[in-house]
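Next up: just one chain, as structure tokens, the form predicted alone.
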Amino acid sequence: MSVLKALLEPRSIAVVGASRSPGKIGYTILRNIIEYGFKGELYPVNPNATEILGYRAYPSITAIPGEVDVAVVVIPAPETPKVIEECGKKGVKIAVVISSGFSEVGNTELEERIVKIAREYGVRILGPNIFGYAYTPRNINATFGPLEVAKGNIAFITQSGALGIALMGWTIMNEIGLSGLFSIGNMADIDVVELSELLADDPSTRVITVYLEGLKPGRGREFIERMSRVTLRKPVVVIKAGVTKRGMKAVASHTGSLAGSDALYEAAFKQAGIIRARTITELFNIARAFAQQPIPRGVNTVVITNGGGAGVLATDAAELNNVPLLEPSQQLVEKFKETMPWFGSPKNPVDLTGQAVVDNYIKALKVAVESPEVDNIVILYCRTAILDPRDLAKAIAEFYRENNVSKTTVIAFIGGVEVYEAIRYLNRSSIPAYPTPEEAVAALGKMLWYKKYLESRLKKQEVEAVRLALHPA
């Protein structure tokens, strides 16, 4: 079993450097783990306290009588030497280095000292220069973040601290539900891609995200090589930092990593089957279709709508984010007739017309839903008087519910209040909603580029085995 997989399962932490006070990070921390539901031993390292937050305090962590999986560190950097080397006679298996002043200022050779002590004991180190990490299945949120991450199926792995603590309130206030949270800053030892490699074997994650600012240099081979593997069993959606001249100046004084050139790395993702989100918003719209919904199977995609402008501009993003548009056969033309007023449009896009309630659109999903033409779904919702969206919403959910709907699909509701309440249940029922045609059809464009990577690296049983690996039936 890899030593990393502690990361993930350990029967304990220490926290060395848990503090008494509320507002340092040692307190934080501690309060986090405990306050989460972390269900192990939990042992507070202060040689000044007996007791920390109703838990005993040891004055080093070789003074714990137990085990110790994980040692979280939270003490000036310069202290971390003799730390590091307690870890290792004490048999802990992961250090998750908070602490900064290290080569982020310059100072590789602290850093250097430390992962070479780590590794004289087999100690693994997290870090330096992080906020933490959290996995949601194990109850565990060792960070100085809020206390509440949601639960889901998306792993986020992030090498700016200040981000991915500020991303922690914008999933949940969005509802992005989280499997982990790896702060790896100057991923002096672990890094991105052994992470992603321990994710690739995790149950609770269906997709991996990263905000990447630059590899160590010399690892750019290794890291297609070692990451083409990780694709072929999930997807892995990068936002990549630095892509000016200032931008790569940026990273350097902030993590000590190499930015590189933007097009060696654009080459590198395409290589390693790594698909690439501009902004943060697009990387969590391209992680919520790959978590709530099953990699396509085909790419014949039908739009149903109620308003003609939306068609057109899901039309538009279609064609630009390579999403087909069936061109339906006469007989399900007719079908899509059936489920309209006389003056609606039953081609691609199916436009149910401003007059569309429920009714309509339930009908013309069953349509979708049982041609053997169609293999991708977008709905489209635009506020009407004579539609509540949130019984839209309802509706639609239930049916997926009641009737197992396994084609893929995305949502866009456009509107106000309601809309937004509607978008919310669409997330929770599983079904990616999004605010705007653009932003649906999108990710549905990405989901169709992983499977077409995926054809061309897998024969055709074994994409259907990574299919349902991610999405069992």
Given for the second form:
Amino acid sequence: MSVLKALLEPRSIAVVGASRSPGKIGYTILRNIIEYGFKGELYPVNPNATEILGYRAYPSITAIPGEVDVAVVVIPAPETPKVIEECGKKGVKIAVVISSGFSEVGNTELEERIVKIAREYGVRILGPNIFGYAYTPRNINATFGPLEVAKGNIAFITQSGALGIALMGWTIMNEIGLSGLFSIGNMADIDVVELSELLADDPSTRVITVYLEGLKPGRGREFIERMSRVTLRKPVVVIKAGVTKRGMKAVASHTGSLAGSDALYEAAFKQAGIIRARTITELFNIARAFAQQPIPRGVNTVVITNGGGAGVLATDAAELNNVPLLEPSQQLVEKFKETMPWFGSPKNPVDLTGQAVVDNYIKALKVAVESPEVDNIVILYCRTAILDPRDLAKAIAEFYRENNVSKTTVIAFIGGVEVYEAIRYLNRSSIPAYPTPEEAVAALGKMLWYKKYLESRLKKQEVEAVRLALHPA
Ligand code: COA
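Next up, can you give the form predicted together with ligand COA of this protein, since the form predicted alone came first?
Next comes the full complex, and the chain you just saw is listed first.
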């Protein structure tokens, strides 16, 4: 077992600096670990306490009787070298160093010192300057963020604690889950590449997402080579911050990273097969498409809508995002015609008209799913008084479940509160749903880009193997 695997599957966790005072970071982390349901051994370490939150406390990590796989270190930075040394003596595999006050404030020497000590003993360091990590398959929430982390298949590696916390809330609001969440802060030792490699092997992760401020100097080539291998197994979506002059300066004082030239990063991402998102919304939008839908088998896409305008917007978005819209055969046009009123449009976009009810949608979906001409489906709905979006969402989810549909599908529902409820329902049912046609089509565009990328690097059966590994039939 690689040492890093212990981060995902620790048998035991110690919290060094577990505090007795509610409100302190060391208290919150211990409480989150307990309340999120970690099943292994848990050891609070605090020289001034004998018991915290019902767990026996130890004066130092070396005083713990059993083995310790992961030590979460939550003590002031100047005291960390001593604790890392004790972790080494104890045989701790990974030290998760929450403390701030290292290279991000110019204290490079202290950071180098803890890394040097850790290396002497074979301890790996996550951090410092992080808000912790979570791995949901093992019920680990070792963060001082919110307790709730929705379980799912998206892994998020972040150089920003705040963004990690934002994502935790977003996943719950949108009913989309995470496999893991890793704050990497200053990346003094374990970096984004190593974590991505770890997650490439993780069966619970279907897509790796990253908020990146910068890499350590001189690591560009290695980044491309190693990430290229990761992206041939799983999609990786990165949002790179610090693209403007002032943004770069902000990066230097946030994590001490080198933001570097944006053009260089752009080229590196392209070479490594990394999908670049420009906004947080886009990052999460793409991630949920990959987490919930299989990689497309082909490119021919059909749009089914009850609103002409939404169909036109989706058509534009398709062209802009390299999503080829199918030119349906006359035979297929005739079949679509039977699913709509006489004044509907059976071409692509298939416009069921504002008069459409559940039955029209399901009939049209049946035609699309059964047609060998169609590879991917975009379903659009604009709120009308004659069709409750929640009824439509339920019917679509049921249709997909009962027919075991494996054609890649994205959905956009446009409207108010009930539409939001319907979107959440669809997400819960593993069909990615968005509030606008552009977002749905853009996410599909990235999936098609990834399919093409895999095909350019792998043999046909290897692409199929990746597809199946991510979404077993
Ligand atoms: N071993 C074990 N426990 C120790 C210890 C040691 N060597 N030294 C101190 N402690 C205990 C203290 O007794 C205290 O427990 P108590 O509250 O029950 O008395 C607890 O550890 C915390 O120590 P304290 O000195 O009160 O520190 P703090 O809670 O004020 O701050 C940090 C500690 C790590 C949270 C703080 O230094 C820090 O770095 N904060 C920023 C964290 C951050 O923002 N990270 C990045 C997020 S993106």
